[in-house]
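Single chain ahead, written as structure tokens, the form predicted alone.
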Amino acid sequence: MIRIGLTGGIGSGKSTVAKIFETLGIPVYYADDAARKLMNADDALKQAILEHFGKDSYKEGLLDRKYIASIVFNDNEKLELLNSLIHPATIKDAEDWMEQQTAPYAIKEAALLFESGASENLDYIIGVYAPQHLRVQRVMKRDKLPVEEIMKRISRQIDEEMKMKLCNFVITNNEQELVIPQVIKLHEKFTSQNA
């Protein structure tokens, strides 16, 4: 089975592209969703978060995401620390998940594929590209965040142009080119490789 990564900056349309692949019958592992579950379900990870971020990290046994966000999004060192705890657990979980899949290929959707080192375990990486002004507009609309906050998050990721150069394939999601035909073309490529 072919292991494929799907990445792109905040607001690029990764999730939209992932949903199209799912519609085509391809299993998708959503790293952010998995990380949220693991921070509540993985005892070793919970213990490490409590150790480094204090007892207020959890309320009634569940991660207090607002509390953690208030710490890590204002302190790069704390963000790196949190990522260093979460990424190994998520990478292992994704590898276990991949081994259970029976489709011709499976996809791991993650914003930080290169930053986390998860790209090393994958056969191909698909990047979803959208110009920054569009990404900012989408995130403002979706998450109701101010521009400054979005720019702060963008600044924490690898430069988008550089990220796309690291990818094997790029899907352009600029609201001028149709996304579905681009996805179908890649789907046909991957399924024919496994035939």
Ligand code: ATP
Second form
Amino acid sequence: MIRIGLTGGIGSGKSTVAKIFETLGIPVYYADDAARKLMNADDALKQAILEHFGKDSYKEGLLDRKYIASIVFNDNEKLELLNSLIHPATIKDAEDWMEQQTAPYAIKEAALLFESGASENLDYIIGVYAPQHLRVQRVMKRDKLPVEEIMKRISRQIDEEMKMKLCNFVITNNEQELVIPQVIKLHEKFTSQNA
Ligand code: ATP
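Next up, the form predicted together with ligand ATP, please; the one we just looked at was the form predicted alone.
Okay, now the whole complex, with that chain kicking things off.
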């Protein structure tokens, strides 16, 4: 089975593209959702978070997301520390999940695919590209966030143009080019490679 990574900056449209692959019958692992679950379900990860962020990081066995957010919000070192605990657990979980899939290929969708080192375990990476002004507009609309907060998040990710150069394939989601035909073209490529 071919293991595909799907990445792109905040608001690029990764989840939207992933949903199109799902409608074609392709299984998708959503790394952010999985990480959220693992922080409550993976005992070793829980223990590591408790060790580094203190006993107030969990309330009645569940991660206190507000408390953790208040710690990492303006502290990049703490955010990197949290990510360094979460990423290996998520990479392992995604690998286990990939092994169980029986489709011709499976997709791992993650914003920080390169930043986390997850790209090393994948056969091909698809990048979803959208110009920054559209990404900012989309996230403002979706998350009701101020532009400053979105720019801060963008600044923590690898530069979009550079990220796309690291990808094997790029889907352009600039609201001018049609996205579905681009997905179908890749789907045909990955299904025929496996035949
Ligand atoms: P994040 O990294 O923040 O989770 P993402 O890359 O997964 O973002 P999506 O959630 O797929 O991005 O898209 C961001 C928002 O933009 C969503 O509300 C989505 O509906 C919208 N969107 C995505 N693509 C388009 C498009 N081509 N036209 C209009 N809206 C779009």
